[in-house]
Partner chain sequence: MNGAEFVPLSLTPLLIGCLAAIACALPGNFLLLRRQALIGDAISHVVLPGIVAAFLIGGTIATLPMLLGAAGAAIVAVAMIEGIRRYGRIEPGAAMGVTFTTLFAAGVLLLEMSDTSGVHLDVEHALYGNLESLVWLDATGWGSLVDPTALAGLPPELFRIALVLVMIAALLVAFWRPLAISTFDEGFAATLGLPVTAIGLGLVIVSALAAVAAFDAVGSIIVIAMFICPPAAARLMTNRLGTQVALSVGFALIAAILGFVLAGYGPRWFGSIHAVSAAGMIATMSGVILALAALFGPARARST
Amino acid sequence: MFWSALTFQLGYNATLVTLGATLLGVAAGVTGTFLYFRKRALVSDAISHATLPGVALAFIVMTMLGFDGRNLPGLLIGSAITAALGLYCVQWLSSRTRLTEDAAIGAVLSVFFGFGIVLLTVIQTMASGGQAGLESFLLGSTAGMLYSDAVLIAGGGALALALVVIFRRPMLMSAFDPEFARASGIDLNRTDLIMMGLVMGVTVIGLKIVGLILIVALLIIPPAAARFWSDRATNVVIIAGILGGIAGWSGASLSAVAPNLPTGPIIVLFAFALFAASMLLAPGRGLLMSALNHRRFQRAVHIRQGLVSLAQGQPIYEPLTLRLLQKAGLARADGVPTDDGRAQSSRVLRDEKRWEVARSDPAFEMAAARYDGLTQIEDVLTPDQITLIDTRIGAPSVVAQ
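Let's have the structure for this sequence by itself, in the form predicted together with its partner chain.
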């Protein structure tokens, strides 16, 4: 069953919804990356919570005008209006008062959501309100979706994605290097507006499937996961889109075969699984690799420090240093260097001296910038340059002890 859903073989509606969720995931992942680089990930939380009063108001207005209150396009338009108002409140509070953006976000999301709840209870008391089913907007649901709704979501996802592709350059530039973007003639305010507009669009489209409480996860988790895989902004954007798409696709598919479970949480947990795998396993920034690197680095520092001390005949203070030297066969338990240790320490000392010369000579400034206390100077300078340095130091001396 799950497999048929994954391969789009579960009927027209389910296929459309899964397609919509996939497109939505890609669009959200990509849009979220710009937000992430601007360090404003949680603004989306305020926007999404602020949709609730809009949904409720739209239902009330449509019902009072004699239309079907559950008309999805109408509800989404309503949600977009209050989401925009919520976003405006966040901007206003954090720019015009002393409140920081996080406080403004928290205030807006709780107050708008609270007011939305008030409106929901009003709807429950309305004659036609009992079956409104607006609660499904909280956690998302794909069950019982109308054909037109599925088309709307798939189309909306495609549109959001298209807009992201069109505006990717200015958004990337202003997210990554605002000063440079401004100098290149990009209107930062307008780019921010487009970015926030896209965030709103993704939120509104995602309301029905993922629900307003969890839609932020699609904007936040894929970029954070993608960040582990690359240091290049463009790559992060693409990877985040892919990860978001996978989460949306597999989540919606699973939800299609388990209609009693809310869709939003399933998609979010898929996204988190991708995040956890990335955080653990990604090369470079992943936890496993950096833990190994850190350990290696710490040992290298201790051994180098110890060798320098040995070379200069100084006592070794740190038990860990001594233990590592001992283990590497460079020193005895009482701190006396072995033959190997003596040879290596004189080499380290010579390296230190060379660095000292290189770092004090403006001619080597470029190379000196790579000094980190561990890199061997042979890795940075040419043999000729080293010979030049050595003539200034004199012949390497062997440590006496």
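What you see is a predicted model, and the numbers here were worked out from it, not measured in a lab. Positions refer to the first chain, counted from 1. We call the rigid core whatever largest set of C-alpha positions still superposes within 1.5 Å between the two forms. First, how it differs from the form predicted on its own.
- With both rigid parts superposed separately on C-alpha atoms, the smaller turns by 34° against the larger between these two forms.
I've shown you the form predicted together with its partner chain. Could you give me the structure of the form predicted on its own?
Nothing else is written out below except the one chain.
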């Protein structure tokens, strides 16, 4: 059943909802990356919580005017208005008062969310409030979603992606080098406004699927996971979009076959699973690869120090060092070096003496900063500099070509 949902075999409406959730995940991952780069992740939390009173007020107004209070476009317009107001309040408080941005976010988040809860309570006392179903905006729900709702969400996600493609360059420059961006003629305030507008748009269109409480997770978890896979900003943006899309696709598919489960938490749990897998398995920054690299580094240090001991005629007391030297064919079981071990130990000892001179001479300060016990000095200094050092230590100069 789950596989049928993943492969879009549960019918037209379920397929449309799944595609909408996938597009939302891609848009959230891509847009949230710029928040992640700007270190302003908490702003999305304030924006999302500020949407609740807008949803409630829109429902009340539409009901009083005789319209369907659950009309999704109307609810999204209301949420966008209060989200924009919440964002303005955060910026005003952080720029016009002594409050830091995180304090301003906390104040706006709590006040707007509290006001929204009060309005929801008021709605429940209205004659038409009992069937409102507005609680789905807290945790997200695809049950009972109309065709027009799915089209609206999918279209909004696609529009957000298109705007990110258009404005990605100034947003990246503003995130990493604001001074250079300003010197290049980029208006930082306008760029920040565009970025926050995109975040607000993704937050609003994601209310129905993910819910206002968890939309911030969909904005931040995919970029955080993508960061494990690449150091290039453009690649992080692309990977974050892919991971967000996978989370939205998988979560909406599972929600389609288990409609009693809240959609938002399912999508976020899939996003977290991708984050955990990235943290463990990513080839560059993953914990597993880091552990393997650390182990390789330790073994290399053991071998190098063992070779230094062999060159100086000192016994090797560390069993692991001796085992590693034996395995590499550099020493016998009794600690006597092989011919290859003798040659390599001489080279390592000469390298250590060179590093000792370089680290004690201010003229080589920049090069000495790269000493880690393993890097060969030929990879750092020029042949002329090495010849000068060899002259000082009284050794024949042998520079690898």
